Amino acid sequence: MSNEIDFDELLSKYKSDPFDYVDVFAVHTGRVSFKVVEGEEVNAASGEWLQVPGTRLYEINRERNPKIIAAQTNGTVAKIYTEFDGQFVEAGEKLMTIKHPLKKKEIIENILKEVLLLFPAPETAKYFFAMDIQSRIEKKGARAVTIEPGEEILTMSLMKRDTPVYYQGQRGVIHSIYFKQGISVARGEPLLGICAPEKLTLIQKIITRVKADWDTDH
Amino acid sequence: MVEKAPFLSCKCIDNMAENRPTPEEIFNLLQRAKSRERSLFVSPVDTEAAMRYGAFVGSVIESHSTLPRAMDHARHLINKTVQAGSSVASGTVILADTMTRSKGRFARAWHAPAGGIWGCLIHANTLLPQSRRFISLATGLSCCEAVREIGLEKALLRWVNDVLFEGRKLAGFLVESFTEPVHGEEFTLVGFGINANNGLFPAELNASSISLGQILAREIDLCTFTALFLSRLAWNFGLLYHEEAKELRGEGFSGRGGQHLLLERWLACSDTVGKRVVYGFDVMTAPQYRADVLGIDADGGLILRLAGGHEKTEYSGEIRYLEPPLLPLP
């Protein structure tokens, strides 16, 4: 994590292009059939429990088992690889890119993700804090809780099988919590953003600067 | 042909312990299960393989009159054994007549007085992740099958693995992973609590709990029922390995239409599909939403239809039935 952050460069980058470009890949091998066209607006899953599926992006059919893949993010279809329409593709083939407009909060999170140590989800599952960590957070707030390498910080829950998750990384405070209890987190997505205690001031500076320099919420 | 039992060991840590089934009893019951399966007109199971795969369960049994917590004892035993340069036997079962500091999931209290069947199975994790997700289902199924085998045919499974009798809870299970600190070997600890002869429950659980003794209006033999439950657990763990091996050979699963056999048998013992439920990750303290259960997917996930008609599949969390069913969800 660097102390040297060129705020002007970072902010101008986001001001000139306040979008994320989210690539969409084939989830497994199969024959692909697109359900959207370039320029079309798409929506992520919504509803209190994310029960309303996102816009249908493509169908992939493997051994007569068709599966619809829906959008995980809001935005516009910026690029679609139409040459794959109706074709058999390998797992992981890039199929389209969605241009997602960033909000102020997301820009702050994006910048912070560049400077925080991100602790990713080991499996697609639901997560909750280990009891000791939860009680420390309740007493003092997350940003006053320091975690050590090897410490049990979370419990991963999948089919009522609870697996302790141990922190691997350098000692730090829990700055950002990216999961909600009861909501599933995909494998590899960040669960926590950890910050060395002496870097907290720098992090606060980033947040203040973005908030001050960004005019609107959108 | 008389089969030889594999290495079996019974450690009665405390001579005062009441619940002291022997590995031989479990092995004999497992053989009986194999013969029964084999006698089916068309069994999709390679019974020899399933028995061989599952016979490790209960091959070592420790019986205690009391323990603070069986899961903690299991972790301590694994650590102590590995630090002594050895490895704990997979399939070791720890039993305690009473437990003084038992707990359920999250921070829930678990009442474990004399008369119940309380304990933990240590399983060295040699299953692939896609099979591991069925361990919770296998555990509940084993108990439900054992309860039915003593004549209580109305015992049913509620997703994921609660065993109910006429809507009241007979048994609950806790499945946790544990990685030992020396070599990093991963174990699955299967905690079980079965209301057998205990009939007094804390006031808050009185209306929702029941014991085998209460249903039968007589005491059951703890050792006999524990051995029966553990033999079913051995058989169902054997099925997990059996199905995994078949899938890896490219033969698909053994159930109807290529369904995982354990899932097929779980469904045959469950009334969850079709129920109106309240769902929550921790449903007791934080219920999240109401839904109708449409089915169980190939991975054991609960397929739900929420208000508005949207479908969602949950792979963790828990449910409570809403009785009687209300009008269709808007």
Second form
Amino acid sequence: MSNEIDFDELLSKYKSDPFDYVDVFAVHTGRVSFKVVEGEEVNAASGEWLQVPGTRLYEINRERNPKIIAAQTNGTVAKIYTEFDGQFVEAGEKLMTIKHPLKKKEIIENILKEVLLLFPAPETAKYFFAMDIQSRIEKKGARAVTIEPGEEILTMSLMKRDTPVYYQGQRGVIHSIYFKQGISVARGEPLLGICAPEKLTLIQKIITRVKADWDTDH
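What's the form predicted alone like, now that we've got the form predicted in complex with its partner chain?
Just this one chain is shown here; partners and other molecules are left out.
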């Protein structure tokens, strides 16, 4: 992480290809009917209350119960697996890929995810900060909160049962929070990005550098 050359390489990667490629999967088993074509622009739900629905990507029909799946991200349909159109697919089958143009803020987050220590969700569940951590965040802000190995940092709420989650990893500050309290997070997705205290200045340098180098208007 202290190797500046690696960071230069990361930055040039995003400069040459400033996109995320978001795969879209079948939400459950059923017969698929595509509603978009390759190259089409798609939009996520928008409006203050997300009252404007996202672009319809596909319909999946199981036992005569059709369900429309809308885009969760803005971008262009880069690839559609047209062989599945009109076919019965299993849950989790990859149906298409959306090419999402990254904003400067997202590029910073993506680079940070590669340099921070990520603490992943142990199970698909809802997460809340442990009371002690929550009160420290409220008093000082997350980046002033240092957590130690073995410390109880989160509560995992699954099937109406709450289980404490203990931090496994090296001592560090909570630099980034990737979850919203009470919203379900998939197993393996990052919950927190932890930064060793001595690396905070390097992280700040990365953020400043991206902001200065990035010549887009985003």
